[in-house]
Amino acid sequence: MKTSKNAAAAAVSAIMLSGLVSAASAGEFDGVTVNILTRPGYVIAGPLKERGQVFEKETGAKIVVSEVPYAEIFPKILNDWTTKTNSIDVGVFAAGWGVELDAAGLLEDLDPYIAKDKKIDTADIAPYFREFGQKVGGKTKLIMVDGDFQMVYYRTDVLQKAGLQPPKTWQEYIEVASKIHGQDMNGDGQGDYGSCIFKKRNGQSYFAIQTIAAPLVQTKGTAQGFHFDNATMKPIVNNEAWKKAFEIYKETGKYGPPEELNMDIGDTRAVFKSGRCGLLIEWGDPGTLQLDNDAAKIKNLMYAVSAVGSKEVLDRKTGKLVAVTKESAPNSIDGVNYAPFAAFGGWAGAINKNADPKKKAAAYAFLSYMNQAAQSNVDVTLGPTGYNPYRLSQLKSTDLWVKAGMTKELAANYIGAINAALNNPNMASDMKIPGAQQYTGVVLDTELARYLSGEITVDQALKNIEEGWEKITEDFGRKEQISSQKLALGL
């Protein structure tokens, strides 16, 4: 199957026009307009628009999708809903942002709608996304359209040629990257890169560093978390574990593109699609992006591991690293602690609690339509959509993925890696408390960038992060943040 942007759009449109039936009945929402705000570009927004056109024909509801830069999504929604301007009916954004919006009383409770919905089939949504992505305080406040966490990808042909195995630990990641760096991986006569990671400031670099830190810090399951002491909200960041993560992250740059500090996710995707990356940290997208026409050199060659771990973990009492044992890391496997990181957590739709009741009904019906297997099981197999798997039916068989263009071997690897992560009891959750974007997207991101550029030392960076996180906690209220953290981690 061709999966260029235009081809993917055509494929989605053809499938939608084949007569799929939404949760609503014909003409039920005649005259109702649902205004949705999300990120710019075809990724995420494109399928909302295309499926919205079909939904309108089936139900009468007009779906209007507006786009703003990523950094503007949250503040625009927060301002619109807190001031009760109500020009936005639905926000499609990072699932983790829901906790802060719900704490302000802005999100519609969707459980009553789900109770009457015979098509959404929430039991088919993978437990992590159903319980941690969609729910706040035990109530469903969001509907997933995408499932996100980060994995490590590797060029299976490059590693096989070098006689290497996929890395199990971050130290092995460095070792593998060093051994394959400089090899010509795409046949153009130029040396290529052992590792490719997006490291640009304000370019989501703060997600990748957490993927490295998570297995060093979190050892006792998702509810433990790896950012704060849950009882006090004191940051768990100025210690040997986070220091090691920062140092590893910087060391990968020895084996990356020379301009890596200025590369965002779009830049690294262009590089790996051209066949120039041996290893990379990414979301689920490379699995399907390698099927695009402009990725011919890597088609069916980008394999994944669900997580890379560590043989050392944090002793939270001392702030020191200790060897992995069943006592220090109960979920460890063969002396390695893994903690797959649900970076971003997935794109999800939430409904403005103060919207007109008819708009809320139509909005829910549309989000249900996007979430249902009939639609989403197609969307997640098309790289340009930006949608990654989140339903069990998407992960139980290789059939969907082989149909999309994967070999059976790659399909088995891809869904196997995702299933292994989702079934790991030590899955690490993205930050989902009020101020999450400030904690990570501002403070962590800024100090990480300063360290990578050589402006400050790693010790200074961690101290600054600790102080910055403490200030944000005080600004929001420590008691309130403790309560929010418990809700976010299901405590």
Contents of the next structure:
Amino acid sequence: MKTSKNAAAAAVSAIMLSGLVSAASAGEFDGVTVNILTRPGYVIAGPLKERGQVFEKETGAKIVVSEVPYAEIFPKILNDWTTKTNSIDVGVFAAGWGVELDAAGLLEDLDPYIAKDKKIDTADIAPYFREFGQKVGGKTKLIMVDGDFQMVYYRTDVLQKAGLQPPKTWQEYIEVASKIHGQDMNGDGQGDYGSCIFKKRNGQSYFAIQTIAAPLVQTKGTAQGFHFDNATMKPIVNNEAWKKAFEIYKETGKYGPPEELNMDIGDTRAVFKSGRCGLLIEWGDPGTLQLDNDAAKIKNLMYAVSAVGSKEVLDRKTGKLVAVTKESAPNSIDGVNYAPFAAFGGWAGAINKNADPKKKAAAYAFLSYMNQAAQSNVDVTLGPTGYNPYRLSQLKSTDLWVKAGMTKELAANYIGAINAALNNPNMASDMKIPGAQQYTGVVLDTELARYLSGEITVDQALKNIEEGWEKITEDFGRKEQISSQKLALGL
Amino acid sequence: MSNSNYFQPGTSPVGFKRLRSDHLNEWLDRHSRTFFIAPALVLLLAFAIFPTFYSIIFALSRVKFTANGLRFRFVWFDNFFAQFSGNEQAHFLGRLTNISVLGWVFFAAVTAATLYWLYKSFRNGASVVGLIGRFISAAMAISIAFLFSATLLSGNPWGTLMTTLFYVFVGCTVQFFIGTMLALLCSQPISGKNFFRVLFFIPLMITPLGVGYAFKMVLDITKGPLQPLWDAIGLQNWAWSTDAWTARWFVILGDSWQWIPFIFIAMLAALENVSRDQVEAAEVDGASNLMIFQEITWPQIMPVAMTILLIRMVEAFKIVDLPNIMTSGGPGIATESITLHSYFLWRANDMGSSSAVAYLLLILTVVVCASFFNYIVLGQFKKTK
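Starting from the form predicted on its own above, please write out the structure of the form predicted in complex with the partner chain.
Let's see the whole complex now, leading with the same chain.
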């Protein structure tokens, strides 16, 4: 891992030396310090620091990156900005969190900056990330540095050996996992796991369950959503579709590592990199992480499918599951409804509206610099950065990826899966309304964890989630939440 | 210097008009105690007591973050009631349905015993304040007995309150027993005892976060250092962290590893102050080691032991680091303490509920620890006198 980080740093440095800083002119921000808050570790924060040093040389702006645990990023930024402490100028966080911060009037409108910026080339940013990730209420409030949605990965060698095809539905996912579970997948003589999913409470387990639920619930395009009735904000969670998603999710545990309930994403990554996982739900990272030196056993073997779907979908009137037809699921393909889930939405930078104008200008220039193709088209090909593709130029040809170390076949599969997801009109959007963290990160996550541990039944879990979500909606104000939901889904 | 110009400070010789500065000095003298204490008191109020009371405003409100700062909506005790009803009841108290016969029997027995104790206190002429205190303690004991009956004795899952009490009572008992045994061992004339004293004390120096991560790594059955051991004994597919009870016990294991040294060092100090003359006299009289411990050693170390146990209990109520790092409160909410519960709510920006839960913990800690002090520690003190 250390070697791969060093390699990533070297690659980033090489590009830096070529003098590609171009969002601002030399010395323009002398004496200005931009304080950025983001997650800990090299992932996400590392490239910000490294590129920040070059940016300082070129523009005079000092980039200071502070790191806090993932779960504390949002409360810290919210506290800092609402109390006008203003010790943070830029937050780099989940694109979806922007809605709540913007509703509190805390985000700088970036459209005027973009209008004067000749380098950012927003047309090259994939429409989903440009329109849903960067914009809130039609105005650009964030700049992406990463593009995120979840996909399913499979070990092509293991499936080929077993004569199996990659799963198209969640039922097939279970079948494939059950058939390959216990096989030795890394040649160490030990039986390995059919499926690996990070199921630890207070980790990111609540994203994976939504990846399973999305194709069962959302059928009519991104704007339909799959958490609420958009007109009333009544939760659409206590029904057969979510019930089935919960049951499938629990069943995957039969074919996972014994400690799966206590594994976060760092744990599952360590396990799949050691070659012990046949299938996994993940973001774009495994595509490049398998190129790391410590992942030699799976190099060029981890293929992706853009989404796993369902042959049954929710009838929202009755709460029951019905077979997929062109009426019930207009976007379905060969009788399967797909809804790739834009979990997390990607890491994006937002600027504190109350920061000093000079700082805001320097902050924008730096975020633009990180976002520009010259930098990001390198960063997204390096596994340790944690950055995944979000620009069209990154997904046009396999060249970038072959240069990063992928075989042409893997590169074609990888960008093919991403393109398929991004072009899917039924892409499922992550929750982007005020209180999103409470709805999903607390209520959904807690009840899911209680169900997985056997504390409560699936029916109790769904009822609790419905009650919990209603309470949060009442707290934030139903009318306000309806408006936010419409903005978030582009209605 | 003539006598007429001389007078004692604070006095006014006859015939001389007192100066304004004399009055000021006198006034300052009279209030000197206040002026000495005031700075410390102001600081204490500013940095400790004021935030405590300010958090009551949070506990009684729903708090919204806006561009103009925090917006409070006063909801009275809604945040508190929410922990005892609906969805949150199971989280805080546990599931309280389908109470078993054994549960009802136990609850009835505890209630009867507590009421009898209250009656006896009344008959013995306890003061009004004493009776109020006993009434509060009895109410808490009956409530805890009900939770115990409705959850553990009825096969229902626990909430964070019972999990916290488990860490406090079971954890402190284990730690006290082992810490005292180690102290007894090291108070004996054995070779290398100074080495063991230092060795046993080291875990207390380590930050709880470090202990949490260390135990998480050591106990990782798939890639931890003990993995060959798990394999060798056939437990490679057994995950302690996915079973509620083993997870709780492993949290106690980590907590005990850290806190046994605290008991150990305090008890060792107490044991070394036990009068050797009395022990030697008892030995000459042929008393057994057990008798010596019961009749001479324990009565002398008991006040320290009870005080140490009380301090440890207060600390144990606040346990947060280990369950957060080792299991993140899971599986489900099996290892989530009340402090962790409050922290998770704070992290989700639910400041009102977070403060309410923190106050509930404060009430629980104060009542349990004050009851322990009044009825057990003081009771033991009286016995030894």
